[in-house]
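Just the one chain here, laid out as structure tokens, in the form predicted alone.
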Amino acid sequence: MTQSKLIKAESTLPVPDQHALIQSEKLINRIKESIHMQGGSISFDEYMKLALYEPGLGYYSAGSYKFGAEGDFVTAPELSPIFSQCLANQCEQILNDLGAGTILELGAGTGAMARDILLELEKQNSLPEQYMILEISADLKQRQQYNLKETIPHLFDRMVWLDTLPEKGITGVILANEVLDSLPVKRFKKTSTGFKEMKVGLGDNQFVWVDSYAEGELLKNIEGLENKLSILFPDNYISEINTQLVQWLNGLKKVLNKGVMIFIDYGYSAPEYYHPERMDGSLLCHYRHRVHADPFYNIGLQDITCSANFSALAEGADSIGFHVNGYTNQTYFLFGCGLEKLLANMDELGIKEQTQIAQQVRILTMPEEMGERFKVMALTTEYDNNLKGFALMDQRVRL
């Protein structure tokens, strides 16, 4: 997602249509019916799944319009061509390696990335035996496949969409992109009397925070995690883990029998992440171009994020047996992945499409951007080789 200024909630927020109330209103029951069952509280990894993929009322579920200048955010392949044929310089490289192989990816939002990608491979002749599309919303699925099927009728047979994770192996590459970030957290405070878990319950029949003291596995991973760091956080510090992480990690590895898989997202380093000026934790909404702090606001309606834990996922991968291939920012990757060389025929072009090739790269690469606050991490598995996408700078140092 291109970068936003973080506002408030409740005082400069779009007011959604009735329809987009009536979907809320019933999702926010649910939720509570979720609540009530479990004797007045739910932890906030499970208010966050069911607020973002309960079928049909979550949000990535339901069918609200969520990318590009019409939704609530844009992603890099929305924004430009350019990035996912970077990408597909990368998957390149990796399919030429294995001999052939499959491309899988996870969420396609429009299929604006996997169109990219598709006739980029299609020009150096290295298209894949199939391309994959995981989606969960029937929605989204259906938009895929109409603009697919408009834009690239040619390669159209050569798409599969799934609704899980194939049963059968592939050998190939997994592309992840803006999906850690909508993993299900837990959050979490350090008080002076303890560690406690921050859970979702009821007041006056809305969502309120509820403080209860971290126990079992939450609380072991919290203290290993204050060990791991050297530091200790100070009192009221709030933020987020994933406790679920190297089980999610787990089912995809089942899934890749050969090859590597590419997660590109913002986060940080375990050091950056959890760094004790760092008080209130990452979690941010999107809603209309606007980014706001409040998950109890639009429920079902905006986007709830949390920035990768990059030190995280790699520690959880190593763990199960995947190979930390490489890890850097989107500006190193995308050059190692052959930007300059896209750009080196831009002459060609007239003034006004220089000047928006130009701006979308700047938003793509400089820092302040997208280029340092997105992270791209590669994991293989049956697969050795260095890949291009981090030949100019590898920061697995700071991991």
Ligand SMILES: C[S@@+](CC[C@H](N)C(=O)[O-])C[C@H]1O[C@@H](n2cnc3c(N)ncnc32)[C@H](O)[C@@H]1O
Second form
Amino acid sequence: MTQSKLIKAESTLPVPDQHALIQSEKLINRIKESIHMQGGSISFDEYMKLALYEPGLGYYSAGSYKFGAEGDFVTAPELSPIFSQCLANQCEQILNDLGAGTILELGAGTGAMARDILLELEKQNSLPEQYMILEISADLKQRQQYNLKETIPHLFDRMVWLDTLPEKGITGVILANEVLDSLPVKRFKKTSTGFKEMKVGLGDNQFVWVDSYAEGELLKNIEGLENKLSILFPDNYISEINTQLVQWLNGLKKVLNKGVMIFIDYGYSAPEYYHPERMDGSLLCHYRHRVHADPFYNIGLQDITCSANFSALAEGADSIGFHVNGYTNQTYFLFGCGLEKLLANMDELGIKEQTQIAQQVRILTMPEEMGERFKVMALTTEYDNNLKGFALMDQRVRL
Ligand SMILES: C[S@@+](CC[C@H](N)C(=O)[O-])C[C@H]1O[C@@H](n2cnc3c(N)ncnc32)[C@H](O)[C@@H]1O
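Show the form predicted in complex with the ligand, please, because up to now only the form predicted alone has appeared in this conversation.
The complete assembly is shown below, putting the previous chain first.
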């Protein structure tokens, strides 16, 4: 997502329309039901899952616009086709090395990335056998199908939509842009008496944080962080942790017989993620291009996200047999994938288009915009070649 200024939830957010408020109310009732059934509180990852993915009601499952100027946020593929063209160059190298293969994109937004990757690969005579999209949102799937039928009808028969991971393994590339930040996380807090899990309960008919002592796997995980990073979190330190990450990766491991998985997202290595000065974690909500930190606001109408922990991704991947092939920031990755050459080809465009593209490239690559905030990690299985996206700078030592 491009950068927006952090505000207080209630300060200047536009008021949703009546239809949206009714949808939100239904989702709120659904979450309350869950809270009652579980004795008064639920873990935050369960709340996040319901708020984002409850069928027909969650933010990603229901029909709000989400992406682009009319939506809530702008992602790199929506900002500029150049982003996807660079990614296509990386796919071209992999598909060429493998002889042939499939591309599987997780969570494809409006379908913009699929369109621009396929158009670029077509130009390079390197189309994948199939381009699969795993889309858990029925609404987004419909939009993707409409957009791709309109814009690339001649390539539409290569597209396959899936609701769950394919049962049969693939050879090729798995792509996930801004998917990691949408995975549900648990929240915890350090107190003078020990670690607490920040759960979600009800107070005054509104969702509130309910703290209870962290137990079992969660406690083990948090204490493990302090040991691994040789730090002691200060009192009142709040952060997040994805306790389901390895299980999720395991599903992907079973799908990728041979090839490369590329994750692009805003995030950090563990020492940065859990830096003692990052006292409030990285949980953020996006609504109409405003960013705030209250997940109990506009429920089902706003995105809820949390930065990716790339050290955890690398460690989890390694533990189940993936090889961590490269890690770098978005700027180095895009230049490694031939951004400069793509720009040189734009010479014949008019001055207005060139200025527009220069502005898009600035947002994609400047450190204070997406360039440094966004990282790229490649996990491979049965594939040992050096990937061009990490040729300029590989920062695996920072993990
Ligand atoms: C912030 S959007 C990014 C969309 C698109 N990739 C882009 O860059 O514009 C996050 C997407 O991840 C998808 N997603 C979340 N969890 C997922 C999962 N477990 N498997 C596949 N997609 C998932 C959501 O449905 C949503 O489409």
